[in-house]
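First, one chain by itself: the form predicted on its own, in C-alpha cells.
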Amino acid sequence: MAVFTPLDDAQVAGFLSRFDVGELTKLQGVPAGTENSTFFVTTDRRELVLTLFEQGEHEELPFFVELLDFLDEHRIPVAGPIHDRDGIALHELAGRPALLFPRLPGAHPSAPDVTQCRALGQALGEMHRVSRHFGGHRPNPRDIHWLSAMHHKVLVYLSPEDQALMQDEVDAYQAALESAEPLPQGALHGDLFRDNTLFDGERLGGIIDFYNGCTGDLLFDLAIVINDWATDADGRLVAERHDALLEAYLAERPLTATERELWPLMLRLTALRYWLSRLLVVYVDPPAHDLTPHDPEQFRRILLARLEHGALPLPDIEARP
C-alpha cells in the first residue's frame, strides 16, 4: 500500500472546505506509487486526487505548482493543481505538504500501441515547444554531473565488466557533451514512463506526476520516453512505436542538428541514468518505506542494446507552421 500517512473523512472534509469543490462523499487510498501518499476524493460535484508529499525537497514544491499551472494555462494535457478561494494551491495536511488535483480520465497503458505512442509524442512535442518559455528554474538532478558524481558509489557492487562499462560510458558522455553546441533548454517532465500517463482507450487523458520535473536539455526528456515507450523486453527499439512517437513529436518541435547528432548518445545516457538510480536504491540508499525497488537489470539491458544496435533513424519530419 502506498498510503504512508493515513487520513480520515473528517480531516479531508476540513481540507476541502478551503476549496470550491463541493462536499466530501467518498475517500479512497491509492495503492500505486512509491514516494507519496495519494487518495481518490469524491465530492458531490467532482472527482479529485489528493497528494501528500512524504519525501523529497519540500521547498521545491512551488516550482512544480508553477510548472503545472503554466502547462495547464497552455492547454497541455496535465492536471493543474486546484487553488483555494484565496488563490493558494499548496497547503499542509496531517503534517505533510498537500496538493489537490482534478482526477483525469483513463488508466496507465501497460503495452502502448502505435496510436497511443503517437498521441504521447504529440503531447510531449507541444509541451516542450511551450516549456521553452517557462520562467521557472530547477536544475536537472539526474544529468551528466550527477552521473559523474554518483556512479562511483555502486562500482563495488558490480562485476569488473559492468564497472568498465559504466566508467567508459560516463567518460564518453562527458567528452561528447563538453565539446557539443548547447542543446535546446526548457521544462522537463523528467520521468515520463507509461505509468505517468493516463489513456482513455486511444485518447490521452493526461500526463501526471511531475515531481521529477526540472529544467534542462529537452532531448534528455525525449530519450527517457523512447527508452520506455518504444523498447521491447530485450531492450531493443520497436520501430513502429519509435517512429509513431517521434514523427508526432517532431511535427511539433524539430530537433537541431546537434540534437540529431547526440541522439544515440542521449538514449544511452538516460538508460544509464535509470540503471544507476535503481542500483543506488538497491545497494546504497534503500527506500524509506517497505517497497520493492525497481529492477536495475532492465536498464542495463537497454544500455547494452543501444551500444550493440545503435539508434534507429530519426524521422525526417517538418514541424507544423
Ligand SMILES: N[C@@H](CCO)C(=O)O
Contents of the next structure:
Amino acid sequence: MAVFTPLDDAQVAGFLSRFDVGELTKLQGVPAGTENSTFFVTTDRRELVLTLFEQGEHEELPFFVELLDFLDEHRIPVAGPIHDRDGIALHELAGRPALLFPRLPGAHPSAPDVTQCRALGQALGEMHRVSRHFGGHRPNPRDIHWLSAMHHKVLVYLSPEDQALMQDEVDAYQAALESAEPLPQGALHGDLFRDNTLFDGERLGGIIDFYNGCTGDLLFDLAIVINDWATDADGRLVAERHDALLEAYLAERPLTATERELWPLMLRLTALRYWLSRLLVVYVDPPAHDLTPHDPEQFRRILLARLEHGALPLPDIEARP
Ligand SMILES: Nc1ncnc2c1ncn2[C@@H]1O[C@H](COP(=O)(O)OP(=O)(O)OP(=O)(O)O)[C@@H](O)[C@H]1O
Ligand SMILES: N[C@@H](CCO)C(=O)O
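Structure of the form predicted together with this ligand, please, following the form predicted on its own?
Okay, now the whole complex, with that chain kicking things off.
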C-alpha cells in the first residue's frame, strides 16, 4: 500500500481551490509506491497526482521543486510540479508537505523493448546535457563517500567471501576515483529504474519520482540506468537494450575519455550502491511500514556479472550537431 495518510474529498477540494486546475470530481489512493502517499485526482478539467511526503528530509523538497521546474522549463519529459495562483508549488496538507503534478500517461515497462530503451536513452541524454547548467546544489547522498562510510554496517551479515568482495570493491573505487580526472557534473535523477518511468506504448510519457535527485557525476546516473534497463535475470548485460539506450544517450551527450575509462568501474559501483542500500533496508534500518523490501541478492548478482564479464563496448556515436 502507499496511502499512509488518508485524505477525504473535502480536504482535497479545499487544497485544489488554491490552484487553477478545476473542481474535484474523483479522488483515488494509489496502491503502488513505498515512500510517500500518492493519490490520483480527477477534476472537471484534468487528471492530476497529489503526493504527500511521509519520510525523508523535508528541507530538501525545495531542491526537488527547483530541479523539476528547471527540467520542465527545458522540455525534458518529467511531471513538473503545478504552482498555485501565487506561484507556490510546495504546500502542506494533513500535516504533510504536499505537491500536485500533472498525471502522465502510460505504465511502467517491466520488459522494455529497444524502442523504449532508445526513448529513455535520448531523454536521459537531453536531461544530462541541460542539467549541466542547473544552478542548484545537493551532493549525491549515495556516492563513494556514502559507500565507504556505510558498508561497514552490513559486513557482519555477509559471508566471508561477500565481506571481502564488498571491501575490495569499495577500496578499488576509492583508488580509481581519487586518481582520475574530475568527471562531468550535473543534476541526476539518482534512481531512474523502469518503475520511475511511464510509457504510453513506445512513447515515453515521462520520468517521475525525483526524490533521489542530486548533483554529481552524470556517469553515475547512466550506470544506474544501464544496470536496471539492460540486465537479464542472471545479472548479465543484454546487448540490444544496452546499445539502443547508449546510442540514443551518446547522440545527446558524448562521454569524455575519463568517463569511458571509468565506465566499467561505475557499473560496478552503482551495482554495489543498490546491493548496499537494499541490505541496509533488510538488516539495519527496516521501513516503518509493512513493505516487502527489494532483494539485495539481485544487485550482488549484477556486481558479480560485471566483475566476471566486464562492460560491453560503448557504441561509437557522434553527438548531434
Ligand atoms: N505524475 C504521475 N503520473 C502518473 N502516475 C504517477 C505520477 N506520479 C506517480 N505516479 C504513480 O504513483 C506511483 C507511486 O509514485 P512514486 O513512485 O512517486 O511513489 P513513492 O512512494 O515515492 O515510491 P517508490 O519510491 O517506491 O517508487 C507510481 O508508481 C505511479 O504509478
Ligand atoms: N530503486 C530502488 C528503490 C527505491 O529507492 C531499488 O530498487 O532498490
